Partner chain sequence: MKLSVNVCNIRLSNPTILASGILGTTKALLKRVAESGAGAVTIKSVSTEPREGHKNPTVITFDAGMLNAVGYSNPGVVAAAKEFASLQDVGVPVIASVIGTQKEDFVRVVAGLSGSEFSAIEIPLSCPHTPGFGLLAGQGTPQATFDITSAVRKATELPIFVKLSPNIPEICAVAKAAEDAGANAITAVNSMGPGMIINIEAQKPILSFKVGGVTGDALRPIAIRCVYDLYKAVKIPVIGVGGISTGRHAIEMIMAGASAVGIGTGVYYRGIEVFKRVCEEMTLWMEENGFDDVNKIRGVAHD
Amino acid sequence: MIEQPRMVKICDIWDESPSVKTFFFKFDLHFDPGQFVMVWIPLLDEKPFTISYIRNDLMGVSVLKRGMFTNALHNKKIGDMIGIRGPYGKGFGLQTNPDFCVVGGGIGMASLATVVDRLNDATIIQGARTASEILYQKRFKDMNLCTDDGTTGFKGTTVDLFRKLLTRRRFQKVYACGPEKMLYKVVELCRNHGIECEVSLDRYIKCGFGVCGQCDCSGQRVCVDGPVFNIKELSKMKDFGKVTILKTGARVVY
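For the sequence I just pasted, show me its structure by itself in the form predicted together with its partner chain.
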């Protein structure tokens, strides 16, 4: 395979929330839930985004407007071209039997959306800052919602909500994505309850295919060894929940 962006036409754009848009394009490669692509805007930059919709050869990425690049992406119109390379990374390990739960914080829900599509009867926990930021309201029924400001659902964090749920029921497996502090706590809860758990991590990505070393998390490359890791792997990753690495390579404590 050749790691170069292929230009694709944006064939649809959906507003998922005031700050999140989904961009749809045709891309005829196989994707597993949890894998990501590098999105290129020529002459500008190239950044990682999880595939949040997989519909045959139609793919979607849900993008939170955050900084220079995501702003530029939000300004794109239907018919504009963007560059895509991938799929990259190891996705979620899907099992068909278990009673499972997805826990998504903020834009982290984008990674979990295709997991929910694949498995039936997911218990979904989604947390957001405020009601309007809840994603995929029409796409998924019966989500367990929480918001920081209590404008919808439970007032509090996904961790609180997950802990609450655990008091009344058990899961065999949990899939989580969101701020790493949250993930850390979800993993702790799962470990204490003996629940299998996989989380998708976020590190600064450059190459995406495992050579530049930028995305290191305690010797694991998030771009190829991850972004999804299970409890066993995470237990050896000291940086998990504690340290991330900036574009310069400098370590910063969360």
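Could you present the same protein in the form predicted alone, rather than the form predicted together with its partner chain shown above?
Just the single chain follows, nothing else.
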């Protein structure tokens, strides 16, 4: 684990969608799918991102443009420098059985991309608001897609499509990442069908190593106890899917 930011050069940038770019850099790092790194822009801030690509000596992070930091990152060019520290957190417990499903909502698909790379024959469900926001379409050919507006695939949510697939498929394990309300419903479906499930929580992570408590969920620090949790762990977390903590520290009911 790298505790101090190591400066790396951006060696390639891919446009994944109108609002998502993947930034590639050379970095020698042992990474378990589901873990995250802290990306630092000097004189600005640092934010957590999962590794969404691992190819030989290259790693990549997929970044959704939505705030000051991510806008600054989207303005970076090939050859610019960023800082990387980590990895942090607990990743997915990958199993080599053939009957598993990956459920990704929005940018949450970035956390699941290396899961799909590690495992063969994944059933992939990916949802977005509209067709242009679907990620990794060339990378993963046989995804089950859904959009809120029906511009591609099934019209509806990832939960709706997952529920539909469960009427004709039996999965032994599900890996999921996306908005927490979505994850809550996926977990409930898995619990009702007796399916093992692990989800990656996307909460506001500030320090990355469990000091500030900003990412707390019912006493669990998402940055060190997660971000990946299983059904048994989630059943003890009363805030899961119901209460979140804003960057101001305020607790807000979903």
